[in-house]
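Only one chain comes next, encoded as structure tokens, the form predicted on its own.
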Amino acid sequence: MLTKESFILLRDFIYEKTGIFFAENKTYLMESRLTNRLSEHGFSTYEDYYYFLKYGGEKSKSEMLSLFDAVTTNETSFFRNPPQLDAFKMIMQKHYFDGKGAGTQLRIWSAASSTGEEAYTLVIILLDMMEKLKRNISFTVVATDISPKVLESARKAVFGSYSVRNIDEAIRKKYFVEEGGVFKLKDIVKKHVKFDFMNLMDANAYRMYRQMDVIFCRNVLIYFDDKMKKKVIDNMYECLKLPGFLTIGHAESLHNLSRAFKPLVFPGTTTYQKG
């Protein structure tokens, strides 16, 4: 059982580490996504498992990052939110197939990105834009995340019935390969997406990603503590361009957050632009 106390222990060096604050309530939830790496190691308290991480020298580097796969949250699926989504397209119609951007190579992060449908999909949408409008743009996009074994998932780009039950059944059929049950992504659409490992508490991290010209952070703030997010929204402001673009997710907010951003509204959206 987690007592109160290991509770503590274990949430402010998740914290430390990754920036993810449990709340109190959440103590069963914690409690559930750490029994298995308890029983992997032997440990029969939380308070033993604790300690191993904080002072387990080389052998505790290697299980952080277990840990890191343990305590996030990977929910996902392809084209989520479509008003975001149309967001992104008009900001891309105006800004780099008809505007001064256009002709340049485009750079896209898909922060804390999990199994990848995120990326992907931002990728579907560019090549669809460019066989409708006849005009070729070069870019990338840079998924990265804080759990290895999602990385490993989202570069495999093999995918269950559930993440692409929201899209259309062409564009399915013209990027997948339906085969025994799953839907393999084309080389068309990976060849686009580099997949990294990242942690949005590091802050010198974010070195990497600079001169970016979209980001999208969406439904991570919402683990996040009021001085984490400031963190990561003013290292995201760093790293756009101008006029850079920042999507968030639908139940987030810049609000007492930032006013360095400002606020694009769309249909049923509203996306960040860098001021």
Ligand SMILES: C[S@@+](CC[C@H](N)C(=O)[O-])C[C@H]1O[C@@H](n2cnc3c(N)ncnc32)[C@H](O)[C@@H]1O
Given for the second form:
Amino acid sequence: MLTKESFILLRDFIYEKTGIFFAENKTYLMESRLTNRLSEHGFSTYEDYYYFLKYGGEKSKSEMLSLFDAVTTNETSFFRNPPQLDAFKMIMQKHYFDGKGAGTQLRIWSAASSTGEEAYTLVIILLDMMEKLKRNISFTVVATDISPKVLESARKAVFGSYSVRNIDEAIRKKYFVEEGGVFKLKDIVKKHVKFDFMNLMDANAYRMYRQMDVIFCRNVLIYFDDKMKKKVIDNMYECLKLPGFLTIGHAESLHNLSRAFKPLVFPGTTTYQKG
Ligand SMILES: C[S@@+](CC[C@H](N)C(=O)[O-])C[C@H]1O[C@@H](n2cnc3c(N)ncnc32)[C@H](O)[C@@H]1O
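Now the other one: the form predicted together with the named molecule, given that the block above is the form predicted on its own.
After this comes the whole thing, all chains and molecules, with the earlier chain placed first.
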């Protein structure tokens, strides 16, 4: 059983390493997330596990990655929240197909990408726009996450029916090969995305993701407290070019977190612009 003392030790440790904050009413959730970690190492108490994480030297370094896998929630799907994707299309059309950005190398970052559906959706949208508009633009997408397990799965790009449920059938047939009940993404989409480990808590790591045109950072801020949210948003601001566009989760808001971004209102959604 997870005692109150061990809960607090682990909660503070997890927060310090990931920014993920388990509120007091999430004790049971933490207990169920970590129970496998304890049994894998043969610990009988959560306190033992905590001391191992904190003082276990080299061994605890690799355990840290399993801890990240265990404490993260990785729910995602293709074409999640269509109004946000329609807004993305409008921005692409205005700034990068027709506007000043046309002819430049477009750089997109899917931060907290989970198993890759978000990043691959953006690629499919761009490929489709290019075909319809009979125009080529040059773009790269980098997708990052703190969980090695989801990154491994993202690179494989093989998806179950739940993940592809919102994809228009014509698009699905065009970009996936269905085989034995799973959907394998074609290379024409896969080749545009590079997956990297990146912890949004690590201020130094943002240096690798500068000069972005577009950042999608959806459905991850909800796991952070306000201090961490603010840190992430300030860092994202620095990572964007001018003009640069930030999309956060549908249920998330920059209210009280940043005044630097300009809200752009689209049907059913708000996107944020730098400058
Ligand atoms: C619910 S998923 C969101 C996936 C996708 N962005 C979407 O909206 O469909 C949240 C992701 O955030 C990642 N995450 C949580 N804390 C993180 C951190 N400190 N740094 C980077 N990624 C983190 C999790 O591993 C998880 O894959």
